[in-house]
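This document starts with one chain, in the form predicted on its own, laid out as structure tokens.
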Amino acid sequence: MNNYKNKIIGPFTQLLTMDNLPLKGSLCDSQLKTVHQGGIVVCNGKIAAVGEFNQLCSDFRNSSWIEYVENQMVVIPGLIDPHTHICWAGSRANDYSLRLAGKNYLEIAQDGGGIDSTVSHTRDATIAELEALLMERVLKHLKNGVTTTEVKSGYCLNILGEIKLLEVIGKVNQTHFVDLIPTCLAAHIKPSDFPGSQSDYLENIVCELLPIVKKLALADRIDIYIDDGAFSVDEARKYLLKAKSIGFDLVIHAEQFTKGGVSLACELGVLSVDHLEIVEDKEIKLLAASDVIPIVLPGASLGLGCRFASARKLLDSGCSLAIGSDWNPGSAPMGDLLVQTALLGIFEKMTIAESLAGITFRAANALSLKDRGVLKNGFIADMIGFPTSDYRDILYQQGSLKPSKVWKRGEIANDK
């Protein structure tokens, strides 16, 4: 144990800041900040200083240790997941069976499949069981570098069992280096199991289970799922308006099958909007000319087989973008939002700037998060390093790639 106040951290072969990047709009390569032979200084748990290796230990010598980094390395922020869906039970490896056999989502879910499966076996499973499922996928993200996911309910449909859910991501989070920010999407689907209508299980949902959330302080933020299947605009317009009375933040699942979602975000002013796979011109110009971050989920794609939201198009009209990973048991299951966003990147055109953009300050930004995914005096030192001398290798791998080292805070998280 040493006494110093702070800890030097390097050198690193290259350190990619992501500094001094606007929130919108295309990136040139030419625009990332990149310091040769870096350090940086942590002092509890958060960046006091960046720049040059050497000349950090010269600064800081009579107030700091050092923690050698011995091999070539890359460091950029750690990489922020603003879309999951991880708190789940069971298994959707029949409805991928039956995807491949040529029916769609819809169709598996009419037939007993799809989200009414997993809410099942959620319901079923212990809380016991559900914290155990939980960590294992937060420890496989973090190996793959992320080190903040967002997590949303939705998979117990019912008051005690959205509420079960979120006391188990609360509880991870509390237990676990990753940060986990937690989200209510009770508004998944109506369960097949109550016995109302749509507008019933909203106002259900805002009456008994909303203030509940509230007072426990289990979610600020609130989802709902509007498609086919779901919810129609109009429902859950009135939903997100007595949610936002109620005092919580709101994001949509829009524009994955049926259109609708993105006028309404942009009407309502939500935090973001996610999936995007049939945003067409007039949607992208609403959102250009909003606030609204748009979350792409490459994931959905790849496990659906369809087309990839227009990142690029989204992206040259002036939109901010950042990139989830989806993560679910039905049409996301792979989970591994490097690869995803390296295969975006290849369909989508986009350069290497956008892409790390995506998973690291513009998804902080989508979570409201203001302290991180930038390496800068004062943000949460959560950083990630790449056994390479060219910072260009972590996206042209295709996200095989995988970070060696992982720090969360200024501590190393994993180390192989």
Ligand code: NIG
Given for the second form:
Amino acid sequence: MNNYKNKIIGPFTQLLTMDNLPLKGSLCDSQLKTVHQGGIVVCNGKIAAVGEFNQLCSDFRNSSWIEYVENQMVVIPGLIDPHTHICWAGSRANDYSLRLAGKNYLEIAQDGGGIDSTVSHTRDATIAELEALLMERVLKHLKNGVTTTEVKSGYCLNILGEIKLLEVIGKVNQTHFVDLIPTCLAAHIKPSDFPGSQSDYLENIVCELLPIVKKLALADRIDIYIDDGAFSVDEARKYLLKAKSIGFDLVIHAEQFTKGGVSLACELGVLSVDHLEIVEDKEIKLLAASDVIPIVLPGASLGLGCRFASARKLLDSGCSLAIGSDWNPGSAPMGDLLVQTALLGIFEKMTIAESLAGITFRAANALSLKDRGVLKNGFIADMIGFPTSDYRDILYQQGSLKPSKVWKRGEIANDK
Ligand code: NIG
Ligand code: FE
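What's the form predicted together with N-(iminomethyl)-L-glutamic acid like, now that we've got the form predicted on its own?
Let us now look at the entire complex, which starts with that chain.
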């Protein structure tokens, strides 16, 4: 221990701030601001200064100690995953082998696999088991550079079970370095044991669950899955309006297989609309004219063998674009955000700036987080260092170059 107020971390071969970039539209790599031989001053978990290492050492010499990094290192903001379902128990390897043998996602669900099968395993799991499973996944995310991750409930689909999942997420958030942002996805599907209609199920959630979630402050956000086999646009509209009146932020799973969710998202002005594998020009225009942030999920395309969402078109039309892993046991079991981002980028012809923006400050905005995703004064000191001298290697190596150092609020959280 020492008595200095600040810590200077560096020198970094390249420091990529992701600062001063627009929230919406396409980006060129030449817009990226890099500091060569850079350093970061950290005070109480926040960034106090960013600049040239030698200059910082002289400016802050009386108040700081220095944490030196290895020879070659590129530092960027910690990654932010704005869409996951990582609080689950059980395996869906059987679904996967059926899919490889030619069955599709909806057929497998109708045959007793799918979300319902994860629901029965997750309902049976104890709180301690779920905590351990979630912790393991959060740790894997941290090793891969993810310092903030959204986590949805949605695998118990009854009142007590959904509370159990949100409490587990809250508990792991308190005990782990990584920040978890909980979202209530009780409107994932109507579970097979619910006796009434889809509308009855949603009404039950609104009356019985959401007031408790609000009262216990278990989540500020709610999500609904709009699709065949999940909920219709009209059912979702009613549900979302009621949730909004209780005070929740809204997000939607839309246009993975069925159209309609994006126009509803724009009509209601939700925070983000996620998936978009089948989104078309008309809806892209609506999105571009709105503040709704599209979140694309390449992990679901890779898991299901479907096309990627049209990221290039979304960006060229003036939309923002965040990228999530969708990590879940069914459609997206991989859970490696950087690999998925690199693969999306090569198929959709995204610049390195656009890809990195999608998993840093644009993802932060999709979660309404205004204090991270950029390396600049006042922001949380969440940073990841890669053992290279060229930031382009992060995507050029297609996710196989892993961070050798991860800092959470200025503290080393992972060191290889
Ligand atoms: O975002 N599409 C709906 N929900 C999840 C999949 C959940 C599951 O298959 O368990 C998704 O892909
Ligand atoms: Fe999802």
